[in-house]
Amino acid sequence: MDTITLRRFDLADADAMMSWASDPVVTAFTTSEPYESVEPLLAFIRDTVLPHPWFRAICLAGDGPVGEVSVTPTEDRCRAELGIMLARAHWGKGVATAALKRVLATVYANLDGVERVEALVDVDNAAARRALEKAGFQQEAVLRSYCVVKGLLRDMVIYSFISTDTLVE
């Protein structure tokens, strides 16, 4: 597998992030609906991306960015949501993986009095829980009914990685 790093976006990134915003199939879980366009990307990237905290582009050795991961602390500072996708292509590959346990290695030293790192996922988001597992989250509940996705009533499952927790290898 290929060397993966985060780093910052930049307004450059859009067209790379077109390829996975604009993807209705990696975007099916989310509450957000694929861009048909590239002029609302660049402003969202101007506007929520790059002022954001922590906010990274996964990227893979030789390549621009090919997926996206966010840590957004909560009112409780102690608490922060994870969010990631990736492009279709790389899906299966390990990337998600790599990209959660590096984010996991830099994350609690970047964001000042974040404890704990959860993420809600789809019970259907077989290949996200898989990754998140699979990165050393810990699956803590299954929250039936939490939230409407695309119009529909979803069950979701939250895990957690605490500061505390070792990371895996």
Contents of the next structure:
Amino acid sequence: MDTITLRRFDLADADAMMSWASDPVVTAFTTSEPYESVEPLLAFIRDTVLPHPWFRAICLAGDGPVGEVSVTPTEDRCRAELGIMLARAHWGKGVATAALKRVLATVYANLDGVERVEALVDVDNAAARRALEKAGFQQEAVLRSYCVVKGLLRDMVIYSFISTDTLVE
Amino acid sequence: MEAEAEGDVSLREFTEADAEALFEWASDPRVVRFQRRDAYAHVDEARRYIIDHVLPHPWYRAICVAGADRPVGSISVKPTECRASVGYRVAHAHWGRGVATRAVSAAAAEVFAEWPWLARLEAIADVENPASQRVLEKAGFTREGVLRRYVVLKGRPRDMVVFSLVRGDREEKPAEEANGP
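Starting from the form predicted on its own, produce the coordinates for the form predicted together with its partner chain.
Up next: the whole complex, starting with the chain shown before.
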């Protein structure tokens, strides 16, 4: 498997980002709607991604971005929430797992006061759950009737990796 | 608004006149031990809290017992999307009698009736607070798991047990007489 790297986004990445941000299959389990044009995505990069405390592009072997991963501090300063999206062409190759491992190895040094990174994922999102588990996240609970996604009430599994957990591999 | 009653526990809205009663438990280190806020040192802090936080809050109630008007605790429900989180505190003198349990049950009945969009009522209790965990279990909540280093309390990240009551858990109760909006 190619080495993955994480780097900051740039406005010039908007077209590459469309490959996953416009894909309804990629956004199916998230509360995001797929982007239909690049202009609102440029606004998202400018207004949310660039000023964000930790938002990274997932790149394969020095190529352009194939996905995004973010760790967002919450109202509780010890806790941050992880989000990840990957272009469908790169599913099933361990890219998400590798990206998550890289995140966990670096993010705690970058976000002051954060001791917990958590991820909420749909109970039926088997691929995402596998990636989180292989990267060393621990399942803590199934949160019943947690949120409405695409009009349906969903149970969400909550995973965490805390700062003293052992990095995998 | 009709007060929701459960045994001899009833819930009503707060007024500024409740500042002294609120101060009684909000100044007690035993009561605030598992809460973010430090114990109040002066009744003016309680008055400010009622004005700035309680009165504008979407759902904040005083807990009264045995028909007495002076509150012995408080319970609040904070809505987010399709869910809401409940928090409560009771004066130490009234611990161990099921007051919090009855208040949580009454609050749950009221918010599920008042908010048709509500699918999930949730609560967290410190892993070292078994009394609060029992309150939620006795009120019919389901323990879902432990969230590690979930919140900072008194300067330290704490592990919290998460509980929920979802709309499907609640038995259909016979329709209560409708009162008010």
